[in-house]
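Given as structure tokens, the chain that follows is alone and in the form predicted alone.
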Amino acid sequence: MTSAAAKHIAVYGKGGIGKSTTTSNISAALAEAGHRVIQIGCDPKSDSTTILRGGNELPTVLDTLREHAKVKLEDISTVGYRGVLCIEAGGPVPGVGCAGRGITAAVELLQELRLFEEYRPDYVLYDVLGDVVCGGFAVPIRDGLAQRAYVVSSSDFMAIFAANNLFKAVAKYAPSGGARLGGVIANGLIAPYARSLVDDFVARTGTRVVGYVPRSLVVSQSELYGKTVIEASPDCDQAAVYRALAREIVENEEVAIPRPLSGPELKAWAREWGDRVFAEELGMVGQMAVI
């Protein structure tokens, strides 16, 4: 099943909120159904890849530039679970160097490579690090190089942080041919408001939420097998999100520029978040105590 022109989608995500678990997970459904799928790793730890090529070591683009002149895809490259295409951009020596150089490298030889052209994939998916969104991260929502964009993000107040952050690129680059905004995966929920809590932000910003993942043992289990959850386990509860994903990503292409919040209004917006979960809580504790 190969397309015209492949589709460039970026996932970004804060450091540690699952975004590369979701990400590999997408990528491995996507293969699954059928689609030439590569899945590019831009964030410094080069982990992105890990659970498609069951743990295997990869060399990042980054570190095979530093060591050789002429580099070939198949030095920088690895085939995953289901065929997919593994490149991780990697990052800088330890305190040398921007962390988002590694993405423009990458991006700059792939394109030397013509690595599009000659593996003619249906989609690109780019894992990128959303806590900064400047300079090198910036590029897969700059320059034109994935038309959508999407978010992973739990009910904490930092990942929310992080994607108005992510919002604010977009809404600045999307005017001038950068990507648009896809929506927002809400990742992990476990608390009883956080559902409530990341759709009351993606109202107040314009956006939507694609897909609730809820926090799931299967995922860590399948990751200490160095699998995604739809190699490991592909008849859970869990796998079947996964796919409920990708074919969001693969039938729903509505976009969106976001309207995010100024600093002030998503400082008053948690602040009003908390006092509602603080009531909540004194609530609970009141009825054990009258039990």
Contents of the next structure:
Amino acid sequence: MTSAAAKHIAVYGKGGIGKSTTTSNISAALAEAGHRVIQIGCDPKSDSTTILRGGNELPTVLDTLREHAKVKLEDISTVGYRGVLCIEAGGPVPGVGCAGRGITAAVELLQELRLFEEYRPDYVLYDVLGDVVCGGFAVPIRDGLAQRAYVVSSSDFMAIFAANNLFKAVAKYAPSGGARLGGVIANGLIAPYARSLVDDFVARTGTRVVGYVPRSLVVSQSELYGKTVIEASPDCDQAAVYRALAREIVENEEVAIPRPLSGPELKAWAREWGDRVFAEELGMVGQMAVI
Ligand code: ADP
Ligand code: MG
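Okay, that's the form predicted alone, but what's the structure of the form predicted in complex with adenosine-5'-diphosphate?
Whole complex next, starting from this chain.
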């Protein structure tokens, strides 16, 4: 189903956590390093690839399928920064239909068009909404389409909750040919306790953090310019962070079948952290006062 050489990678995470920003910067960094890249937005929001294509118009696969009997690759893709091929699966008409089914329809069309055989990418990145509770969103990791799944998370409980849900889906499908977990991309950690909390969560679930992406004003500024950080500020520290993350993903052989926490375990773990948060913060203040 997938072209022999291509590495297919799915990036999950709760809405607004930074999936599209992070994925687009990884795509840009991979393209900059000379790889052929396709990024497929699998979020009904359809804004996954915006900063790779300077905000240029791109009809979604689902809209195009609704309007035309015959769809060509040119109708549903556009070439973005450094040749990254951008595709947006799109979503159902608001209030009607199932968003997850949109991903299935989009993936089927791309296979029908023999996209991977014709375009011969080195990397295909799927940017997927985190609600894997719906089967449609599990499509990229379920049927051998993607070999690796990553999850973007902050230290917020809802982000961790979504990550734990992804772990459940990976643990369920990995034994029957589904994707393995590459790891967690920790995005925008600010509070001193945040890193300890995320580190503890990955330790408890048998996973690991593949990169810490700091919260940065350059990300906001680049977004306002309609660009990735790699394109807008190639020499800044944040661009180096995204390049390191892309390298880590290229070289990452260390994959895992995660051990998700059960509902009660996650609740107990969160409570424990509720008790620790102030202690961790005060500990930092204490250390700083000594310095
Ligand atoms: P998602 O795709 O998960 O819904 P986005 O990638 O669209 O989330 O990010 C949501 C918002 O957060 C965007 O405005 C984006 O610029 C901002 N953002 C994401 N990561 C960072 C970061 N590391 N530093 C600053 N802003 C960020
Ligand atoms: Mg997004």
